[in-house]
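Single chain ahead, written as structure tokens, the form predicted on its own.
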Amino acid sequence: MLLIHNIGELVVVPPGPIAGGAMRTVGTIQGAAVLIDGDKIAWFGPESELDLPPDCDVLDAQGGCVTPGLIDCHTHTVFAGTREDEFVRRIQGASYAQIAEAGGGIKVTVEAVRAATCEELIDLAAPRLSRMLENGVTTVEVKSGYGLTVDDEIKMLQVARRLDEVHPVEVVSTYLAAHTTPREFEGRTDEYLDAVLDEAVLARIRDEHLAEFCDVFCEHAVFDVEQARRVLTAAAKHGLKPRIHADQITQMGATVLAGEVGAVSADHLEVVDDAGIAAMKEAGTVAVLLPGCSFFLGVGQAPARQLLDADLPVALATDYNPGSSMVSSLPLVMSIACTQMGMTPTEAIIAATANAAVAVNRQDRVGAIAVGMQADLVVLDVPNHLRWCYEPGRNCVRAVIKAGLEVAISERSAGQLVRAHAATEE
């Protein structure tokens, strides 16, 4: 067993979704304990109250704050090269759908993808979970959609997938071959999308469980409302959630449609209108906001707190990509999230803890304190949860337990941790 002892203040998240409201407060204990049996909570409370078992492993938390693991459920961090000359011509005046039509974005990256191996792709993208663990995170949602070809999607989420299984941060794992059109399709469309959908295609990612999740670009110039709902369905037959990216640039009714499948969650939604807040409501479905992505580009903020009068579940993420939010920090986004979308410290916790849980389909697992939940917990080096939302840019984590075990390591050391893995299982 182990028992983290001298919490200066435990934040009781509950397991969500969490709407709207209810994300005003959250349950604290001050001078509290937590026993883990396993890789389970047995028990929390105030630390007078704790009877010690014998034999007990203890991590003394030196009166800083305990909380749930933090959970990024909307990235693309399996990527290949870099795209800095884009971020230049932005700060110049170009717009992203300026720098698409010049030939950059999207299909820059897919190219990159396409020509590196699975073993180069997973020495690229274990450091960046490795950061992430280090900031916190101990759940993070990866996408496809940087191949664009059936063989590159389904190597993409070959590499998420042997990526959860070697490294301490859990992945999960979504099918986004519908996030454009690429070259050799231009101008067909329709037959690029014959050939992601296929029924053989579909049915070797169910097989082979290499994604829970189908995601689709719903935007002008990409997959309209049309494609979009024939992508969601197609991969629904499959037992593949519905996500969608919705509401991003323009106003198309993707968040309506998002409602209409029953979409898990429907993500950006900087231009949401009231029609597509009425149809997640509606559906039960996660708003999950990603102000790290206007926050790079420089454009305006998703309505955090329209979305939160409007009772809804929110959660946040880093959208962490090559071209539009080079920013793997999930506490760097809560504070974004706080200083530029008006959310409190309290509402971007949960936001980034039990209801990012339900924008993945764990929310009967983590993202929450609760006796029989998973133990992914981080250990902060600030004495309340209000204090790390206030330092943007500082590493306030001192430790993460991820199922039990402390697991926090140096991104300089991922890459070896995943051949060690790879060499012990051969």
Given for the second form:
Number of protein chains: 2
Amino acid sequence: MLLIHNIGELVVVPPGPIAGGAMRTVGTIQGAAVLIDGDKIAWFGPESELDLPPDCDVLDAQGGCVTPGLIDCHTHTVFAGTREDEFVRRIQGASYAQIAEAGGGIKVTVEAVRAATCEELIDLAAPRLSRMLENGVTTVEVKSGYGLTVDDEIKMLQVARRLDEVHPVEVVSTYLAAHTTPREFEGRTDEYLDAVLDEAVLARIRDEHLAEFCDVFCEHAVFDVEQARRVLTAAAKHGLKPRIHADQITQMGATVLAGEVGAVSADHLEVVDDAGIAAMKEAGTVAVLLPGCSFFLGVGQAPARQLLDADLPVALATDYNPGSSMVSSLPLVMSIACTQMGMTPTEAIIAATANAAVAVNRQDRVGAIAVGMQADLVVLDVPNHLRWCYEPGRNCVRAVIKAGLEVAISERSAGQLVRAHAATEE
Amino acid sequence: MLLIHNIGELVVVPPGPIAGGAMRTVGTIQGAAVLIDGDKIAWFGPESELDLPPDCDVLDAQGGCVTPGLIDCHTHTVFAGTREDEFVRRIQGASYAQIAEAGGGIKVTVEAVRAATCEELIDLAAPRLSRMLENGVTTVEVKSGYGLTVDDEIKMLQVARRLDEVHPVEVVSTYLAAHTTPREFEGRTDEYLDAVLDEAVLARIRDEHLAEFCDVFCEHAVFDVEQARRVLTAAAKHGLKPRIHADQITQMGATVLAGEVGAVSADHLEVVDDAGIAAMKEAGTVAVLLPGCSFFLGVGQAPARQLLDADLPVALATDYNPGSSMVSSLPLVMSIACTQMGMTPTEAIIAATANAAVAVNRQDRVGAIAVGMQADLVVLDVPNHLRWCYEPGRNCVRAVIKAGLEVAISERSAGQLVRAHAATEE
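Okay, that one was the form predicted on its own. Can I see the form predicted in complex with a further copy of the same chain too?
Shown next: the complete complex, the earlier chain at its head.
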């Protein structure tokens, strides 16, 4: 067994979904301890009430705050190539269309991913996951969507599955072939969808456990509502749960669709309307906000307070990707949510744990401090959870526990993380 | 001698001040090397043209980008206590006045600083400097201004001087007794200024080398233009160079005053006007922008493009302080400048090196890559300088050289930095 003791503040986030007033406060225990048996939380409470078992490994939190491990529920972490030139061009005033005409945009990433082997993609993505882990993230959703052929999409999903196997971070896979229509199918979007929604393809994804979710980018000039409905409905027949990029730039009813198909999450929501909010609420859809994306693009943020005040369970994620959000730090995104969207630190932490767990359909296992939950925990350098959001850009993480194992954070350099704490023999 | 080789891109920032079109581009050398003799750059150029001296220590940049060490030219790094409660209250809509009435605001920090010993303040500030160093910052300006009695202001300056002696980061000290009028002098601001501008006090600061600069917070209900003029003029008689908090919230002519007194820098400038811009240009005053502050407060940014287009030398700094900018990462501030103010990565890097050097009156020694300049260098994990701003919140720093010595960045935990590279015996 593993004991974490000398905890300055244990942030007792309950399992999600959490909405409304329940997001504004969170229970805390000062002077706490957590006892871990195998991969699960066996006990937590005031250290004075601890009944210490014999032969317990001990981790001293040194008065730091302990929270559930963060969950990044919307990322595109598997990619090749970077697009800093495009970043500069956009700052200088180039439009999306001008960048695309000059050979930039998503097709740069698609070409790089198609040209890369599985091994190359793993070598690129593993250090990114390590940096996320160093920032306290223990579960990461990863989408395909840069292959845009059946084979290359499957390759991306295989990479995500392999990363889940070899990396301490738990990877949740999403099939996002409907990210955009590739060059080869220009003007023939429905034919592209025929290919990537082929029954045999979807059956393979299901049978080989390559993805749990299906996603679609529902946006003007990308996929319309009827196409998005077709994507999510076809995938759902093969057990892939629906989620959707909705209401980012154009209000076209995507979030209403999210409600209609019972999407687990609707993500972005910069231009969400009342009908969309009502539909999400009716369906129990999680509102996933991506403030790092708006920050990176220098555009307006989603109306977080409106969504919170509507009692929707709100989650936060990085949207980490080379085009619109090279922000891989979920704690920084939490700070952006506080300073740019009016979310409180408590709301931000619940949004990045309990509610993000719902957005990856793992609320029964992660994202909360409760007996029997998986022991995914973050030990901070700071004495309370408010401080984490209060210091934007500082990595406040002292130690990370994933499924009861301490993951070493001894070197900043990525890729060198190891599970330092051997599984307990009992 | 020390050789840094295998440099993917050497960013040859020239000495400041740099303005206008010269900020938009920077010379780079691919496949470069830098030779360091003692604390100075002895040679740089394409590695193919290197004439390698015997008995040279070697640092392999592994294809990474190398830039001048960053200079954070406006900070309040010496402080005690934190104000996360106030951060939350402000997010929830409390005004500055409401926070002050509830016992919050700067007086919380003033009380904590007054209660702290020199040793306590050093123990608090040293890890902050270490985190800055880990992010590539080799020179930091630090202001007093939380003591607000002669003795406590002197204590803060002594702490800054001591930090300069014991910490690898070079600390530049600024006397900011005119930060606000303390409680004891409420309604008697001129009497407070009598005390802190006393000839004997200023002479002591000069004689004991406690500060190089004098600063004043010129703002509505703080210090007006005539009071600010009095502060800066009195200090200048004792050799303290003027700088000024100007045009942050209220346009009251503070930047015009900056020009009139020949201020080295005018800082903030969120509400700068044309007269202020003209005055700065006439006087050669550096425009120091603090985007982390506006980001942290969730308010509008300074008009960076207007200042750049007026051919002013623009610098960037963190304004690191517990009330309005708990952002200690200058690279994050550079990213904020790119995404929120329309500055390009090249402009941001010049603003945080060559022009920041001018703002701390060290342009003859630091902030540039040139033969004879002090060897303050950053080795990045990324192959070009655009990537540094393109990945907000990622620490891209692989190694830091301060005055020719490699500073170990082996542990994330602050306070453990040592000068690992012993001085070369020749």
